[in-house]
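In the form predicted alone, a lone chain appears below as C-alpha cells.
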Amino acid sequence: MNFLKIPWLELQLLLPLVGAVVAGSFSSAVRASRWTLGFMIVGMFISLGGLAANVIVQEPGRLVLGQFRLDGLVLPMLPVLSVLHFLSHLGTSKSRMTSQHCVAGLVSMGLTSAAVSCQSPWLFVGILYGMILLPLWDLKAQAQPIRGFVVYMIPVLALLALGWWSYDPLSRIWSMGFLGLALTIFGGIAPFHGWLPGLFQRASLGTAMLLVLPMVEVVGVLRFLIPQAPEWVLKVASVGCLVTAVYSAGMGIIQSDPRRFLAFLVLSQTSLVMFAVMMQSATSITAALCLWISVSISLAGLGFSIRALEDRFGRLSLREHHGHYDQVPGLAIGFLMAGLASVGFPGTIGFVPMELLVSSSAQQGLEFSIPLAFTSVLNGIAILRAYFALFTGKRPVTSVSLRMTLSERWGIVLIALLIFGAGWFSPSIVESRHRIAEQLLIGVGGRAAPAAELPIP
C-alpha cells in the first residue's frame, strides 16, 4: 500500500473511538487496559505517520476530512497529544484501573485530536462540550462534589454557543467578546481559575491533566479569535494571562498539597502560552507554538511522577520532608527532570521556547519581560521546594518493596528521551513554527515580522 495514500486523518480520528468500544466490551479491567494501551500505541504511530506524510508531500491540505484538516499548526502536536494520553494511561495503577477509565481515556484522545484539527466553529464548540463532560463523569464515578466545576463550565458552554450564534460582521466585538471570555474561563485565566485546583484535587489526576494540558483553547484563539478580534482586546487579554502566570507561580510556592502545587504550576505555564499567543508578533507566536509542545510533555512527566508517588504513599503533604528518594530514586529523577524542563532549564525541551518567549517580551518592553522572568523564578523555586519535601529529609523504612514497576520505568525512560532528545531538533522545530506564525499573522492584516527578527538557535 502506498504510504502517502493511507488515510491518516481518518485513522487519527476514528481509531480512539473504535478502541473505546472495544475496551468497553471487556468486563476485566486488565484486558481492557491492555487493549487500551495497544490502541494508544497504534495511535502514536498513526500521528507520526501523518506528520511524515505531510513532510514528504508538503501539502497539508491533502489531509482533509469534511470539517477536519491536519495543517501545519496541529501536525506536530498530534504525536505530543498521543504521548500525553499514553503516559496518563501508563501511569494509572492497576488498583484504580477500570474499563470505564479505559473508555474515558480513549474518548478523550479522540476528542482532543478532533478539537485541534477542527475547522468549523460550531463543531469546535460541540467537541468542547464533550471534553467538559468527561471530568464530570469522573467526579460522579468517585462520588466527588461537582458543583465547583459546573459553576464555571456552564458559563463556558453558554458563552461559546452565544458567541457563534450572535456573530455578525457589523457587531463583531460582541461575538468575539463572548468567545474570548469563554476561552478565558476554560483556560483558567484569573479571576476565573477557581475550578482548576479543585478539579486536580477531587478528580483523578489523569482526567484533570487530559482536560488542561492539551490546551485546546490555544487552537480556539489562533483559529477563531485572532483573525477577527480587535487588537486592543488581545492586548488586554495578554495582560490578564501574564498576571495569571505570576499569581499562579506565587501560589505554587505556598501549597501544601502536591496536587494543588501541580495545578498552579500547570496554570502558570499554560497562561504563559496564552500570553505569547496574545502578543501577536511572529516571535511570540513561535514561542507559543514551541511552548505548547514542551509544556505538555514536561508537565505530563511531572504528573506521572506525582501519581506514582500517590499510588505508593497516598496523598502527601509538602509541609514536611518525606525522604522517599532512597525508595524510588527513578521517580525522584523523573520529577526533577520534568519540573526543570517545564521552566526552561538548559539542555531540556523547554529551554529554547522560554528563550524565544523572553526575546519576544523584551521587544514589547520591561513591563512584560520583568514579570515573565519573575514567573520563571517563582516556578523554579516551587518545583525545587516540592522536590526537597517529597524526596529529601528523613529516610523511612518499609517492610514491602516499593520499587518502580516495569510500566513506570518505561514511562520515565520515554519522558527522559522526549525532554532531552527533543532539544536536538529545536532548530528545525523553531523554523517550522516560525513559518506557521508568519502565515497566521498574514491572515490578520500582514503583521508578520521578517524572518531575520527571529533568533533561531
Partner chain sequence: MPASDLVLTIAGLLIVCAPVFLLVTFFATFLLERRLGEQTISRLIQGVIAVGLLAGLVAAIRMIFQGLAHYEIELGDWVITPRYHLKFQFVLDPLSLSYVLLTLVLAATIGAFSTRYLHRERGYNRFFVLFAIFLTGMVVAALSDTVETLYAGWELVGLSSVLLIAFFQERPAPPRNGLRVWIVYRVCDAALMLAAILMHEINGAGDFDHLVGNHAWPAHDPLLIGPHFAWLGVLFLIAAAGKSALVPFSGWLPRAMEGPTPSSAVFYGALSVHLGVFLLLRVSPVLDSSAWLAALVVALGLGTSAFAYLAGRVQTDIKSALAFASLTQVGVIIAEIGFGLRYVALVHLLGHACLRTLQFLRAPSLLHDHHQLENAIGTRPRDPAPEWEQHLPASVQRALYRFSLERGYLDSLLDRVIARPFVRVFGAMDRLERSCDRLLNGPDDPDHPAPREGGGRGGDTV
Second form
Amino acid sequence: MNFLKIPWLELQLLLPLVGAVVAGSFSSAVRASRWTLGFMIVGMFISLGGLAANVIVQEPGRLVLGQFRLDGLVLPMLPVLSVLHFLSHLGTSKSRMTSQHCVAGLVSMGLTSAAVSCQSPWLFVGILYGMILLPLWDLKAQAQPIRGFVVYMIPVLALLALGWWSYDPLSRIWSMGFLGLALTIFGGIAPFHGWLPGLFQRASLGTAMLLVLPMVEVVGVLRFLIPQAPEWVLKVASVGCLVTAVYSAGMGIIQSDPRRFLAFLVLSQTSLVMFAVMMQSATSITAALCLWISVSISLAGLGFSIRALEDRFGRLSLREHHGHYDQVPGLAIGFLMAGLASVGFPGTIGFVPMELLVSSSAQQGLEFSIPLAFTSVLNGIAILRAYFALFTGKRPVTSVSLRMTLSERWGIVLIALLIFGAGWFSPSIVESRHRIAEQLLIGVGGRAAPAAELPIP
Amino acid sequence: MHPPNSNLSPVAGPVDSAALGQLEEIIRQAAHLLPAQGPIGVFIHHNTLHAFEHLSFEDAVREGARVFGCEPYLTEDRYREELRRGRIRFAELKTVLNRDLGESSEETINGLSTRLELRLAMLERPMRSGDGRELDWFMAETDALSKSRLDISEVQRRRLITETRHWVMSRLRGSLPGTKHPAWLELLLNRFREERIEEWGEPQWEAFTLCALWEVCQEGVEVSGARSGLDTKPIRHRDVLLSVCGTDTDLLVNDVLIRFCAAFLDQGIAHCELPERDLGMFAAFIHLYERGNWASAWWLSGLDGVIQRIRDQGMSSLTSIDESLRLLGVHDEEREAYLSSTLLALRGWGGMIWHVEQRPDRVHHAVREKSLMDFLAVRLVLERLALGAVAQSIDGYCGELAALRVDLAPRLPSMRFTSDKQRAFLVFQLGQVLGWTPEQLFHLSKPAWTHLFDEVEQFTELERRRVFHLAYEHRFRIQTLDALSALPLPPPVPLERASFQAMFCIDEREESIRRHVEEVAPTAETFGAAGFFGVVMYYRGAAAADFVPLCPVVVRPKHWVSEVVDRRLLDEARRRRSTRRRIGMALQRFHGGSRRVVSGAFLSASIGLLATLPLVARVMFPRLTAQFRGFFGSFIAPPPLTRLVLERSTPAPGHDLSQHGFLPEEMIEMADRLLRDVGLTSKFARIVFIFGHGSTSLNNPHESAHDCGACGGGQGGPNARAIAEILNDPRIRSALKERGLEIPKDTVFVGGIHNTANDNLTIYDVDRVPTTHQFEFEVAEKALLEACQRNAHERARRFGSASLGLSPASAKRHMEGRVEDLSQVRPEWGHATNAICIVGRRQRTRGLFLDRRSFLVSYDPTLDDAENTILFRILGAVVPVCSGINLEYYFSYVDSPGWGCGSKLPHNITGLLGVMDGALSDLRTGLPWQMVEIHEPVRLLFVIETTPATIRRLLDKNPVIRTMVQNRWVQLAVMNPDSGDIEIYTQGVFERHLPNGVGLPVAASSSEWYAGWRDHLDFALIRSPGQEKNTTEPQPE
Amino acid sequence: MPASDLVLTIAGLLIVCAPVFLLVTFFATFLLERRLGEQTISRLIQGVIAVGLLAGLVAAIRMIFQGLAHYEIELGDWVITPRYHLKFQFVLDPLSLSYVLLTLVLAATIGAFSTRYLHRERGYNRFFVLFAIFLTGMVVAALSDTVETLYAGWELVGLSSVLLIAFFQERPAPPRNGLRVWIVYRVCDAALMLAAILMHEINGAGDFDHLVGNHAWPAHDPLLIGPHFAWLGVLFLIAAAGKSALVPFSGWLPRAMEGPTPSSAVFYGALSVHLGVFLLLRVSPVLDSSAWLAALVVALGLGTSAFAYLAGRVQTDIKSALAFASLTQVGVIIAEIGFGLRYVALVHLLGHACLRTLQFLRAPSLLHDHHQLENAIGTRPRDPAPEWEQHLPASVQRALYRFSLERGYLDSLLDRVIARPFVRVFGAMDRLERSCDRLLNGPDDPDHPAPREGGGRGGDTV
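Since we've got the form predicted alone here, give me the form predicted together with its partner chain too.
All chains and molecules follow, beginning with the one already shown.
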C-alpha cells in the first residue's frame, strides 16, 4: 500500500481500542503495562505518519466512518495527544500500575483522538460522556469520594443531552446554549471550576491530566459553537475565560499542595486557550491553536515531574523547602523547563504562541492585554515559587538511591526535546495554524470574517 | 493588626529583685553556649565546644549536636569510603568494636549471628534508609526485590537462594504435615506463576528469595508490635507556630534584629552612626523605634505601644526580659532552657555582642556592659510582636500569647517515628548481608523478633559513626607511633658545631620548612618554640597606625614596643609618610566619593572606564600586577633602615614613646626562658636565626586565621626581631652567663619572618650582622631561600590548580601569584591536616617526613629539672593552644555549615567584625570550608618525650590539661627519653605501644617521597644517600 | 551584499551565536547525562567569550573606519501573519556595540574570576550554565533591534539572575530572596510585554527603527512620534525601573546579594542593574515625545539616587553598601537620560559598570584594604556624614536614620499594600473553595489527606 494511502485515522482510532482489549486481558500489571507502552509508541508513529502523509498531500482527509476527518485542525493535535498519553503512561510508577490503568489510558487515547477528529456534534457529545466516565472509574478505584465530581458532571451530561435533544436545524440557539454551557463547565471556566482542583487532589494525577490537558472542549467550541453562537455570547464567555485565567493564576500562587497548584495552573492556561478561541479573530485563533499545543506539552511535562516527585516522597507541601534538587536534579530541571515553557518563556515552545496571544488581544483593546500580561506574571511567579519549595532547601538525609528510573529519564528527555525542539518549528506551525484559523472563520455561518482578518494574497 | 495580647495586658505582681538576680544569672549561664569568636580581624582559634569541655568528648559532641543541631562526626558514608580506601582497616575496626562491646560481643542473637558480627556487618555495609514513602518507591521501582545487594559475596547469595528454594520446594509445597505456611506464600507464588515453578531459572529464584525475605521482615515488624517514637515538646513559641502554620517568626524578627545589631556593633563601614548608640543597645532601640510608623513592617504595628509602656514604667532591659517572659507564659523552671534556645536563634550576633562586651579592648567601638541583656530584651520584645501577629492570622485563634503553646499543642503534627517500613527494610538488608534465610526469620517468635529489632536498633547511626571515628583515629595513631618507634635512635650528640641554627614557630606549617632546611643544610639545626618567642608586647610598626598585641590571646601585654626609622633617614621617612598619607587620603576620598551622588557621578563618568585596567590586570595577571604595585609601593614604603625601641629607662611601661620597651631585667628573663624552653643552652652555632611567621592574602576575610596563633592572630616577625636583638645584647649575655647559660661571643642572633602563604623569608637587621659572619650568613641565607622554594613546592602538591610537574622555582612563583589573586579562595591551607603535636628533642624526629601534620615543640628532657618546671610551663601553653586549633578544625570540617561558617563564596563582611552569608544572615563563626577542605578530623595526638610518672604529676597539677586529657579531647602518648619506648594514655592507664617492627620507607629527599601525590602521605624516613648509614636499614618486607 | 556588510553581519552573528553555542553544549550534555569537567567548562567559557569579544572589536573597528553609525542584521521574519509579525533583527550602533563590548569584557573577567573562585564548588556546572544563559540574554538584549528580541534577552537575564541569587539553594534565605526578585522582574517583564504590544499597535511591528526613522541612535525623526508614545514611555519606564531597581522597586537590590561574589559583581555592580538604563537609552526617542515624561524620568532618577544615597550611608556590610552606591549612580544616569544627555549617560554607564565591578571583586579583601588604608593615613579611615546633617534636630536625624535603616520602607510597604492583601484575598477564596469542596465530598480521607490548613501566610511569601 502506498504510504499516502494508509488509513491513518482509522488506525489511530482503532489501535487504542484494540490495545485496551489486549491490555485488559492480562492480569499481570507488568505485562499489561509493557504492551500498553508498545501500543502507545505505535500510536505515536501512526499519528506522525498521518501528519506526514497529510502534509505531503496537502488536502483534507477523507471522511472516516462517516463522522471523523483528519483535517488541518486535528492534524498536529493527534501527535500531541499521543505524546500526552505516552508521557502519562511513562510517568505512572510500577507500584501504581494496574491493568485497569493501562486500559483507561488507552481508552482515553482513543476517545480524545476521536473527539478532536469528530465532525458531528452528537458523536462528540457521546465521546464526552465516555471521557467523563474515565475519571469516575479512577476515583472509585482509589476509594475516593466522587460526589464533588459528579455534582458538576451531571449538569454537564444533562446539558449535553439537552443540547442534543433540543437540536433543531433551524433554530440552534437553545441547543447551542446548552452545549456551550456544558463545555464551559467542562472547561472549568469560573465559577464552574470547583470540580477541577478537587479532581486533581483526589484522582490519580495522570487521569486528571488526561481529562483536562487534551482540551477537547476547545474543539467543541471551534467546530460547533463558534460558527453558530451569537457574538455577545462569545464576548461574555471570553471575559469569563479571562477572569478565570487571572483568578486561577492568583490561586496558583498561594496553594500549598502541589496538586492544587498544578490544577490552578492548568486551569489558568486552558482558559487562556479558550479565551483566545472566543476572541475569534484569525490571529487569536492561530494563537489559541498554537497555545493549545504548547500548553498541553509543557503542562504534561510539569505533571510528569510532579508525579515522579510524589511517587518518591508522597504528598508534598509548598509551604516548606524540601531540597530535592540533589536527589533528582533531572526532575528539577524538567520541572523548571516545562513550567517556564508553559508561561511562554523565550526559547521554548510557548514563547511564540504567548506573544501571538497577547498581541492578538491588543487588537481587541488593551483592557484585554493587561489581564493577560498579569496572568503570565502570576503564573511565572507561581512556577518559580513551586520550584523553590520543591527543589531547594536543606538536603534530606535519605540514603536509598532515588535517582530517576530509565523511563523517567526518557520522559524528561522527550519533554526537553519537545519544549526546545518545537520552538524551532514555531514558524511553520504558526503558519499552518493561521491557515486553519482563516478557514475556520470563513466557515463561520452567516457571518463573514472581518475583512482585515482575511489573508492577503 | 494589633495583637491584643502582647502589649496591653498588665503584668501581675511586683518585680522582685532576687528573681531578677536569678534571671541575670540564667542569662549569664546561657551565654556560655554562644560562639566565642571575636572580631574576625584578629582570629583566635578555640575549641568550638568549649562550653562542653567538662563532658567527655563523645558525650560532648552528642550533646553539642543536639543543642546546636549539628553533626557530631563525619557521615557514615564518608567513613565507609575511608574503609574502602584503607584509611580505616577492617581488622582495627573489629578491634575497636570488640573493645567497645567488652564481653558481650560474643552473645548470639536468636542463633542468627553474634553481636559482633551483626555490628560489624552494619558498619561494613551501608544500611540504607529513607522514610516510608521513599522506601515504597525504592522497592517498587528499583531492582531491590529482584537482585541481591551487590556487596555480598557470590557464595552467600547462592546459599541464600538454594536454601530458600529448598524450603519452598520441599517444605512449603511438599506435603509435610504440620508445616506452618506463611500467609504471603500464596500471593507470591501466584505472582511468580507457580505453575511453571520447575522452569524457574536463577533470576526468578533470586527474586523470589528476596521477595520472601521482604515479606518475612514486614511480617516480623507486625509481629513484634509497633514502637512509638519519642515526642519532644517544642520549647519556643516559634517552633510551635512553625509546625502549625508554616510561618517562621524568626525570619521576621531576625530581619529587623540583624540590621539593628549590625548598626549597633558596626566598626566603621557605615558612614552614618546609629543615633544614641552610646546609651546601649536597648536604649538606642527604644529611641529609634519609639514612634509608630504606618509604613514599617506589618507585624511591627504594636511596637510603639510596647515602647511607650517600657518608657512609662522605666523598665531596664532586665525587667523587660522578665516582663516578656511572663507575657509569653514561660514558667520559672523553663526559663533557662527557653532563654538559651532563644539566644541560640541568632547565635552569631549574640556571641559577638557578648564577646565585645567582655573584651572591649579588641574593638574600636566598645559597647556598654550588659549589652547581651539588651540584645535579649530587644529580641523578646520583637518576638512578642511577631508571634502575636502571626498567631492572629491562624484562623480561629485569638488566645493570649501566654497560652499559645498550650492552645496549639493539639494542632502539632505528631513527630514522625521510625516507620514500620524502615525497620523491616533494615532487617531485610541485614538478612542479605548476614545470610539470614527467610526460613530462619519466619520461625522467629514474637519475643525473638522484638529482641532482634532491639538489637539492631540499639546500634544507632550515631553509635556507628562513633565506632567508625574511633577506628579512624586508631589507624592514624598506630601509624604515627609506629613511625616514631621505627625511627633510628638519635645519633650520639654531634660533636661539631652546627653550621647554623634556626628557630621556628611550633606551628605544623613550619614542619616542612624545618625539614627542608635540614635537607638543604644537613649540618644545620632547627628548633621549635611558640612563635611569640617569649616577647609579650603591644607593637607598632614604622608604617602602622596603631599598636597590635603580639602574644597569646590569654595574656594581656604590659609593654609597648615600636619600630622607628633610623635617624639618618628621618627626613626621607617623613616625606614618604606624608606621601603615603596623601595617597591614602586620596584613595579613601575616591572610595568614599564613589559612593556619593555627585562625586560618584563625576568619578565614574570621568575615570570609571580606567578601572577596566586594574580590573582586568588584577584578575588575569595577579602576580605581575602585584610586582608592579610592589615596585611602586617601594618608593613610598618606610625606608628599610629601622630600629625597635626595645629598652626603656622609665620604671613604668606605657603608651608614650619614652615609655616603650623593656627593662634589662625583663629582657634577661625572656631570653633565659626561651633558650631553656627549646633546650638551646650549649653548642650555639655562629649564626642563630629566629623566624616568626605570618601570612598575607587577598580575598580572605579570615586572613588573620592564617597568622601566628601564638601571637594572637598577628604576625610574629617583630617578636623574633626583638628577641634576636635582646640575645645579641652583651649585657644580657653576661647576665645569662651568671645564670649558667653561656652564649659564645661569636654567636649572632638574627630575626626574621616567614610568610607561610607565599613562602617569602624576610630577615631583619641584616646590616647588623658583623662582617666576620658575612660569608657564613650568605651561605645560610642561600640555604634558607632554597628551603623556601622547596617548601613552596611541597605545598603546591596540595593545590589542584598547581600542576604536579612544577619546578621548585615555579612553585614559588605560583604561591606568589596565588596570594595576590583576587579570585583565589584558598591562598593557603592554614592549619588544615594538623593531627600531631610532638614535644621533645628534634633529634628524635629529624628526618621523619611528617607531611606538615605535626606541631613540633622543642624540649630537651635532659635539661629539665626534677620538678619538670620547663615541661610543665611548655605544656601549660601548648596544650590549650594546639588543641584549640585542632578542635576548631575538627568541628569546622565535620559540619561545615553547622559548626563552621560554610562556603566562603557568599560571605559578606559586616561591620569589620565578621562575615554573613548574603546581605542579611546570622554572623557566621568558625572556619570556612575552603580553609579546612583537606583536613582529617582527628583529635590531636600529643607525643611527649617524658615519663608516665611526670605526666601523672602534670595532670594532678594542671586542671586545664587534666580536663582535656581525661575527657579525651586530646590523645596522649609519652616517649621514653632514654629507650624511645612509647606508651599510650587510655582511661587513666598507660599502655605500651607495640610497634609493628616493619620499619619506615626511605626516600632520598622529601620531594622524592611526595612526588606525584596530592593526598595525605604516609610517614617516611628522608635520608639522602650521602648521609652516613649508621642506623639499621628497614627490613625488607 | 557588499563585502563590508558581510563582515559586519558575520561579526554580529558571531557575537550572538557564541553564547548560544555554549547553551546548546550545556543542553546536549544534560540530555546525554554527561558531566563536563571544570577544565572543559572554563576553556569553553573563555573560548566563547574570546570569540565574541574579537567579533565585537572587529565590528567596532570596521564601523568606525567606514563611518557607519547604524547597521542592521536581519535574520528575516520569524513568524508572519497578516496582523502580526515577529522578527529577529540585530543592530550594530554605538549604543549596542559599546554595551555588548562592556558585557563581553566584564563577562570575560568575571568568567576567569569565577573559574578560580568556584573551583571545587558543588554547583560549579550549575553556575556556568546560568552564567551562559545570562550572557546570552545580555548579548541578545544589547544587540536587539526589535522589542521582541529585546524581550527574549531580557527574560533570560531575569531568570538567570534569579537562579543565581538562589544559587546556594540549601539555605532557606537565597531561594526566598530569589523569589522576591523574580516577582519584581515579572512585573517589569509584563510592562515590557505590554510596551511591545503597544509598539506593535502603533507601528505594526516591534522594530526600534520605526521609532527613530532613518537616523542613527540617538538621533530620531520627530515626525514619527505618535500620540500613544507617552503611555509607551511609561511602560518602558516601569520595565526599566524593575530591572534597574529604581524606586519603588529598590527593595530587591540588597536581597540579591545571596549569590557568590562574582555574580553579585556582575549583577548589581555592572550589567543587570544597567539593563534598565540601556532599555531607556534604546527607546530614548519615546522619552523625547513629551516633556512630562522626561520630567518623570528625571524625577525617578533623582529620587532613586537620593534614596540610595541615604540608605547606602547606614549599610554596615560591604556588599549592601556597594549595592546602594551602585544604585545611587544608576539613578543619576537615569536622570541624565531624562535630561536628554544620551552620550553622557552612556559614558557614565560604561565607566560606572567597570568601576563598580572592580569594587565588588575587592569586597572580600575589605579588611585587608581597610588595614592598609589605616596604616597609610595613620588613623582609622572614616567617612563622616556631611555637615548639613549634623545641624538637623535629633528627632529628624533619628527619623532619617530609621528611614535609611529600613531601606525607605519600600519592602514593608509593598508587603502591606500589595502582598498581604493579595494573599489575604486569595487565601479567603481558597478557604471558601476548600469548604465548598468539603461540603460536596465530605471530609478528607486520612489515607489521602489534604495538606494542612493554615491561615494567612506572612508577608514573606510574596
